[in-house]
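Below you'll find only one chain, the form predicted alone, shown as structure tokens.
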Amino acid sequence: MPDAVKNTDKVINLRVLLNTMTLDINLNGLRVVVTASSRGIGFNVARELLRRNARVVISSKNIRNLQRAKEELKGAGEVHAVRANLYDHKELENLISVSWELLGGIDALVWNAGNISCEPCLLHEASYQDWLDAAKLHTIAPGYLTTLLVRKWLEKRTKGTLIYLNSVSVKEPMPPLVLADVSRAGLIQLAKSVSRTYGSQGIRAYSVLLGSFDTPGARENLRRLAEERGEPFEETWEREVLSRTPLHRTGKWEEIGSLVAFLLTEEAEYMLGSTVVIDGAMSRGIVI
């Protein structure tokens, strides 16, 4: 067989390797919803368990961004989009009842959120509606949606499994995100409380403690404190983001993309109510 043949194959079968990589887990059409998943960490986290099999709702308050988001992803397996305000708990009924209708089901909610408008932003600059912004994001939406969901899978008798990403500065905390920090500290203790609740009935909750990735996002956020530090942008993210973790990198889709579907199957069971951190050594503590 001539080389030329010979390296393409090579060059085949490595490219077949790499797309099948991520396939290692396969959650065999898993009914998932991911909120706040027409960009950033929602979106990728989406893509990454539809590579892996996974059957996707994603949501966003902004139909454009989600009806784009739904198009990119189209090539990667089933996605439904759902437009659902984390604000508005009517929005949040009808995203867990028009997403149970779209999938048939739903077997689990990977819970993501953005910032609110404030941030970032120091405390004595918050107002009373920052506060009370927060506390709806951060709280009261992965709150109301669990009860929904626990509700639902009671009345059904199945399993179910709760996902909150939140970020690791609810362990150490970023003095520009405190209300976010603030309101999203109870996040590890609704997975624990919901894991010792109804664990027994098939129903369990992570929190999963998030470093840095690279986001539209976060270099909005950073951007903006380069500005008010009045710095150029690449001496913020160097000092925040790049020199926090000895890897010197923000973390891989693929990475997070395998700790949550790894969540998602029943291998991780035992694990019910843990709290999870993927920060690449950037917090410092041992102890959560």
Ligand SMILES: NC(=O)c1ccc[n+]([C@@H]2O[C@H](COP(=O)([O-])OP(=O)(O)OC[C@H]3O[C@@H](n4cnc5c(N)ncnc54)[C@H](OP(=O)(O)O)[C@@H]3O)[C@@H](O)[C@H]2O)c1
The other form holds:
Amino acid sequence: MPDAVKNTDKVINLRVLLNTMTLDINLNGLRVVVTASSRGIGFNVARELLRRNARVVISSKNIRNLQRAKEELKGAGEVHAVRANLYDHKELENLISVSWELLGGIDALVWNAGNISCEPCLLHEASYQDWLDAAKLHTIAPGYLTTLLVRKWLEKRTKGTLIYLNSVSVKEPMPPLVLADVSRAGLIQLAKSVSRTYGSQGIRAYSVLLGSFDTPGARENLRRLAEERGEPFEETWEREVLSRTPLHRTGKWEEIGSLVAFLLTEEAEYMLGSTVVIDGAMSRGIVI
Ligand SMILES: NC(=O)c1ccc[n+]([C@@H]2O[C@H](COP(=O)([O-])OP(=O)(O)OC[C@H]3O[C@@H](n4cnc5c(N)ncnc54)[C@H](OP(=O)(O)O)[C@@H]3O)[C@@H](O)[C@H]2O)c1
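May I ask for the structure of the form predicted together with this ligand now, the form predicted alone having been displayed?
The next block holds the full complex; its first chain is the one shown before.
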């Protein structure tokens, strides 16, 4: 093969390598717990973090789903599974203590939740129990997990990062998600409070406002909405999901994975307490 061709190949290979290196953050064994992660956003974020060399505990309330998810993920890196129903404070305590043992410590929590059972439901349809469920899932569970972890990190004098996966609908309301959104809007406040109070001790927190991601949960929600409206699912999906962004698509797992991985690195330190939006310009407002 002529030298010129060989050299061109080398240049191209070097470019591919550099691209891979810059795109893929190496988390170097960072110990991360991801909640609600047997499928959907939590599962895919866990996989993206494993791909970037994190050591991960996944968690959900259904042990069978969790085992299936662990099987699927184990080729990607070191993954453990701990069952935890996010509505149960004892199981939250167990999640932290067992994960701590399995990983030999916890460096970060990526908070993710499921959907409350009344969703999609409008304000006038909600029962008192629906409100309690929304508050327990989207306010109390992440708040209590934060308390448990911050306490541990202070005790051990170690750094820690909290990333609250949240929804862009806390910024621009979507009426059928109102119970969830009212109760998870506080995660913005939580990230700022944690960061202001403990930032000087290396404890950081962020709130990430997500646009649309193609998950089983999103499809189930939209299917129910389509049925209620008596229209074909594809029409609802087109109007409520795809056409809401100029990109006419849902978010990709590499995109959310890279963002979360970056927030977990020290390079995100000066973004302390921030709310970050990843929504393909779905939201129209210019201020968070
Ligand atoms: N998809 C989107 O476009 C989008 C956009 C913005 C925000 N969000 C929010 O992101 C979150 C995840 O959405 P998704 O679309 O990925 O949902 P999904 O596909 O339904 O996945 C939900 C996950 O939560 C787990 N889970 C459900 N109830 C639980 C409980 N009580 N305790 C512990 N784990 C539980 C499920 O596992 P098991 O069934 O195995 O327990 C599953 O792993 C939701 O809060 C949603 O509102 C979604």
